[in-house]
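Here we start with a single chain on its own, the form predicted on its own, put down as structure tokens.
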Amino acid sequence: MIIKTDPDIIKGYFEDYSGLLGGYADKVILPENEKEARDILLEAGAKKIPVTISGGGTGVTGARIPFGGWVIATERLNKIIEINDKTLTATLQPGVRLTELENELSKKGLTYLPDPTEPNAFLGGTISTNASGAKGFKYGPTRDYIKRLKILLSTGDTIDIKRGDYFINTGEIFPLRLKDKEIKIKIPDYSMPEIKTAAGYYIKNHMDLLDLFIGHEGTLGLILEADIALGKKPEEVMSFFSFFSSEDDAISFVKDAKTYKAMSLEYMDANSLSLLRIKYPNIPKYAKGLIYFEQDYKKEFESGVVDSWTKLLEKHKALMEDSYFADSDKERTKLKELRHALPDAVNEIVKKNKMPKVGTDIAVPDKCFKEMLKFYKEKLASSGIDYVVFGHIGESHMHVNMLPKTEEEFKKSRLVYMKFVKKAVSLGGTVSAEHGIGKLKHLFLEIMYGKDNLKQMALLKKSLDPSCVLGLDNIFPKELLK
């Protein structure tokens, strides 16, 4: 076990990509095994010391930033215990980085299909937020690939459950038998939107108990081990960067493309392309929208796949001569670099403006996407604030990044964000589709579910964390635990 107390050394654990400031803690503890982790939690629980579980620091909602107490950092719980290429499963500790996992899997011709966007994220962090990425359009979020979790509670008890072991119903008190005790878990009865979501505890009638611990944002326990499902690496992959002279053409293309078997369907608006032209001047000046998509295929069917996509692109007036196509690893890497250049360009503007961006993580039902996009554009235009819109259009999940230049514009951005939240909720959407709630979006979650349902979440937490020490202020305000 390593214990760090030097303020200059531990301050790195008080930041992530959220920009949330002011974090502090008495010490950072790095356990190396289950016994050490249990000893830490037992002491913290007995002394009522808050504990924040820290992953790779790649989150965007401040969930890993402590405000007092201790930090349990998981980077030394980083073993790839087993990769089984026969059962297509792997057993891992929570501190394994996704890039390390993918490197080992590629040696065996395997891959982790949900492929959350941030390669430096820890597996435990992606489970605690139910993370997803561009390939979520075809493969779904992290939840769909978790087969087993071993979880350490603040009481020192361990829950080791496989998918299919237990099923729970909304509104019931579920008696979970452990080695020498029984825990009664109060299951909330609220209804979740029937779309991709990472907002609050996952609750559905007759759901697998395992799903309760996916997306809990470090509030219910410490993940010690996970069994994940793997897939075979695609034989071939082709990528398209397709430009359109109008936003309407791009959106109509997506509507038809959803019936194809693409791995991903991603979107960038005209402002995004203007920003990228600074580094990539070959992006056509008359392009008003971009659709980036990938398709896996078998080599013998390549010409048919290319032909079908070409016809669809032509039907929707894509700028064929100006668009990019890649069917080799080297060429796809270039396109991915272009795609990831947008967040980098946004961050450069943030540094220049010396003001944080205000970025959404909202998704709505497919039938409401056009209405939501129109609402975005109307409110953004009237605000006068610089912005870019991009994201997972295949799942009706857009990231609106507002880029305020002054304190006044920042305050206005937050007010505009609130309008987006209320509109999305009225359409049956979610306030967080993939990043979680953390410490920054309590009010949004309350708008989505109501305060009474946040109180139900608090009761659920107390049944598993009776000392109320884990992940305080993540998902809902800690005051609800009183």
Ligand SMILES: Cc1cc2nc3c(=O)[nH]c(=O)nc-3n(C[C@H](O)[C@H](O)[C@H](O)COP(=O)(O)OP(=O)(O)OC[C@H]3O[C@@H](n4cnc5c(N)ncnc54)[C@H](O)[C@@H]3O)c2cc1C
Contents of the next structure:
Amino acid sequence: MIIKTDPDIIKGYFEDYSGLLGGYADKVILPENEKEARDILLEAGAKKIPVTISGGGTGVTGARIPFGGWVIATERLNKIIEINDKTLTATLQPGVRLTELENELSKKGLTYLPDPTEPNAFLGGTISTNASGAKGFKYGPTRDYIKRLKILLSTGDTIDIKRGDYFINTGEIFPLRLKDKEIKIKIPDYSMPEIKTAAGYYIKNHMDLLDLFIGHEGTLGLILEADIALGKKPEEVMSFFSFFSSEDDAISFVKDAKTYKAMSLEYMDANSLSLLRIKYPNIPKYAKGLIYFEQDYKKEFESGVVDSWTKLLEKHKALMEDSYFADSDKERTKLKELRHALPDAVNEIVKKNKMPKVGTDIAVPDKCFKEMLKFYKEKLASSGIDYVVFGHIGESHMHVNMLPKTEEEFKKSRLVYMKFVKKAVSLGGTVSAEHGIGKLKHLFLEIMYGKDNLKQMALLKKSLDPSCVLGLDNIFPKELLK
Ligand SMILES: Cc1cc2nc3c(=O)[nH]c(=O)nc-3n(C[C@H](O)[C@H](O)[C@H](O)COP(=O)(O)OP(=O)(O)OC[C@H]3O[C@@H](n4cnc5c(N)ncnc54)[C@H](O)[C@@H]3O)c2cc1C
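Can I get the form predicted together with this ligand as well, since the one above is the form predicted on its own?
Every component of the complex follows; first up is the chain already shown.
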């Protein structure tokens, strides 16, 4: 095991992409096997030393940032134990980087279908946040691909469960039998919205126990190993970057496009395009909205696929001459880079403004999407704050990024955010569809579920982490553990 204490070296673990400042810890410990990880957790549990688990550090909610105690960093638990192309499964340690996983799978003609998030994220981080990606529209979030987890608790006990082993009910005390003891898990009884969500613990009546450990944000245990489901690489993929001269045209295109089973259906608004134009001046000046989508298909059906998308794009007045189309890996990579250039451009503005962005992760039921988008636009226009709106329009899940230039604008952005949260909750939405709650959105989760349900989450945590050392202040305030 490696232990790092040099402040200059460990300070990198005190940040992620949230902009949350002030993190600190006594040391960062990098276990190399299960025994070492258990020894660390047992000592921390006995001495009640807070432990924050760190993955790739690409999170955007401050969840891996420690405020005291120790950090367990997972980068040396990074073995790809097995890739089985017969059963289409892989067994992995948590520190495997997604980009490395995809490289290895690609050699065997396989892929990890949910393709969650940022390539530098670790598998453990994506399970712990139930991350999704651009292909979430077709393939759903990480949760749907987890078949088995081995989890190390702060008590030193290991839970090794497969999907289908145990089912639990809301409101019950579930007795989980381990080798030499029984853990009584208190299952909350709140109801989650029936949409894409990563807000708080996953709770449903008659749910698989495995699902409780997906999206727990490092609060219940250390994920030591996972079996994931794989898919075959699609035979062919086409990607489209389709520009529209009005946002309304882009949005009405999406309504029809949802029935076409694309892999992804993503949106950028007029302000996002203006920002991208700085680096990519060829983006047409009159474009006011963009839909990025990818379609998988078999070679024999290519002309039919092109035909039907072309007709749909023409019907909704897409700027056909100006749009980009890619059907080779090389071209597709260029479009992916263009898509990724937006978060980079946003980060550049943040640096220039020297003010953190205020970014949302709200999703609402499909039937309320138009109402929510109108609400965003009205409130943003009257705020006078610079902003971009982009994201997973296929799942009615937008990221509004407000880019304040002054302290006053920052405070105003937080107030506008609160209005968005209240509106979304009133429409049956979620305050986080993919990033999780971390240390920054406790209040939003309270608005969504109410304080009593946050207390139920705290009780659930206590039943698995009785010494209350893991991932403190993630999901709900640590004061609720008292
Ligand atoms: C440019 C950019 C784009 C992004 N796009 C998306 C997107 O499209 N969709 C999306 O969902 N997210 C997105 N994210 C957010 C981020 O990539 C995800 O939240 C990701 O899942 C974090 O993984 P990580 O390994 O970096 O975790 P970290 O940031 O290191 O940690 C996140 C959480 O996981 C916990 N954790 C990590 N490893 C373990 C483990 N082994 N056991 C238990 N808990 C653990 C940590 O304690 C923490 O609570 C994006 C981020 C960036 C910077």
